[in-house]
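Below, in structure tokens: the form predicted on its own, a single chain.
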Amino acid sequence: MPTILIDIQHEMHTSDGKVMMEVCAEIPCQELLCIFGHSGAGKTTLLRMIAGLTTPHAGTIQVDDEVWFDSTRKINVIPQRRNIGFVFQDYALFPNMSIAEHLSYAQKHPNKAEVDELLCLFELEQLSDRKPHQLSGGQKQRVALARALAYKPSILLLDEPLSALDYEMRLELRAEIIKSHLHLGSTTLMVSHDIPEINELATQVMVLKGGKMVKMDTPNEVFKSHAHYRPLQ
């Protein structure tokens, strides 16, 4: 599993005007890192740059010995060649595909036994023939996580995956995120502004403020020394 090295600079356009994003970090393999900060801090932008969906203005992104981005050397590996799974806030499910078809479509090599295993893991066996419009928000979230795992990524990126759900469903699906992380044995990066959620899920927290990384440590250390932190809206 990969260690991620990030050293990037990127000009963001926010509601407060232009902000220069600067992040320099080493994320060890198999961490479940939560990225925390106010709106406009650059949380989603950082995920998108790792995924190759947004190009940094300068710097490098390296995963183990493989350079994914280097502005000086003009290297920018396309998203399809970066071994990542990305779960968006809106789940991005295909309306005409069943649950089982979503998982099969995501696989690099067709394997029905592995699809069945994921359906079982996320308690979706009885719903495998249903389309997204026939699912609840929590069920759609399970499908999105299962689909990301079906790709067998070395890095799993979660962009506030529980933000659209009610409180009880958020509590229930925290366990699904831990299950996904452990099942895959991946390095997982998750954007969240919910401190209880971060305390339960994260092994490390990266705090972004105005585009700058101001701290990276365990949840206990980050929030113990910053008593003014509250769940962000």
The other form holds:
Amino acid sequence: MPTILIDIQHEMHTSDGKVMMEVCAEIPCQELLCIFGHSGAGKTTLLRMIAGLTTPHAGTIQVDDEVWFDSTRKINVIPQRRNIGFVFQDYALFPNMSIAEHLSYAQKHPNKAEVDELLCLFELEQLSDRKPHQLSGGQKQRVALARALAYKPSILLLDEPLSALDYEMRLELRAEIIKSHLHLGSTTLMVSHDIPEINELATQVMVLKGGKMVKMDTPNEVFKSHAHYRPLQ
Amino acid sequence: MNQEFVSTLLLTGKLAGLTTVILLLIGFPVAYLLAFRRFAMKSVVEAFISMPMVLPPTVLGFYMLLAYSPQHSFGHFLDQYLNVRLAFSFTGVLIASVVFSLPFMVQPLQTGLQSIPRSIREASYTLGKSKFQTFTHVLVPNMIPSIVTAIAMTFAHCIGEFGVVIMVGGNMPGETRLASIAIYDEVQAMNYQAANQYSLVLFVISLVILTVVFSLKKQDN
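Switching from the form predicted on its own: structure of the form predicted together with the partner chain?
Following is the full complex, with the preceding chain placed first.
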């Protein structure tokens, strides 16, 4: 059940020019933390840094006692060794693989029973032989979540996993995210703009503005002056 | 069908086949580096690899002939220490063919690799898969049309190559006499029937290869 310690500085290139990103936070284990903010605030960049897909210019990222990144000690653990599950905004499914093959590929050790269990958990049994191009947006999202869980990650990172879906589908798939978080029993970080979605899913919210963390608290506390965040919706 | 006609076509096929296999082995790592890595002088490297597409074949053939000569360092090294002379030999023609056909293999492979969204590669990395595993299980299976195009274009280009081969290999039956050179030779001897036989075979092979490539591109779209 990892606790994540982040203290990073990173120069981002946004549509408004260069922005200095500075985030210092401790994310306790088993939280479902939503990262909230305007476009260009650094939400996806922060998630990618935790995954090891983007290298911060300076700082540290530590998960429990394990240092994943330390600029002064020149430590930068590659994504393959971070044991994270990442659900991309475009789902990033492999066009050549069926759903069952996605789950098998993601496993550290082949285990057909666990593949069947995940197919059942996400109601994908009937679709197991289908390829990504034969799936709807909602089905792709469920496959992306199931694939991330098949890897048994210690941290689940979700980059706006519902943003490409219509309103009805988003409502339906919120339950899938809670299901994934509970199934994994670990820490989940999710990028979202949607306040009702955050209120329903998150146990904690981190608010980013212009690359800086301005607040981190429960959804009730963060959104009690709801009008302040209305422009984001 | 006379024996010389058959052996010339077989030699042409052998050169094109070997060049394609060698370039497939070289082309993938080169295309991967050009597609995904940033390094100093990358544009210069890309320009060098693409040079055979714009350079007159005789220019490349001339420089390769000079390099093969025992009077120059590379040729001298081969002659002195390995007792090998590449000028006017099949091996010499093969090396020249590999150099000359490099862009026809590398460019389709590079385009194929770059056409796969970055998030797909990254998804594989986050699942603990190495770059090599990602390459073999995710990238290669999702760029089959590009691979077939690269193989077909390289093979077709080798079959039709004339300038480099005549410069480096000359016209030695059974050793360096390829179909394209045989056509020229037969026309010079006013033996149009034999020239027509060679030409027809090259025409049909090239047409079939290009039809396969365009069919694949249509499917891919």
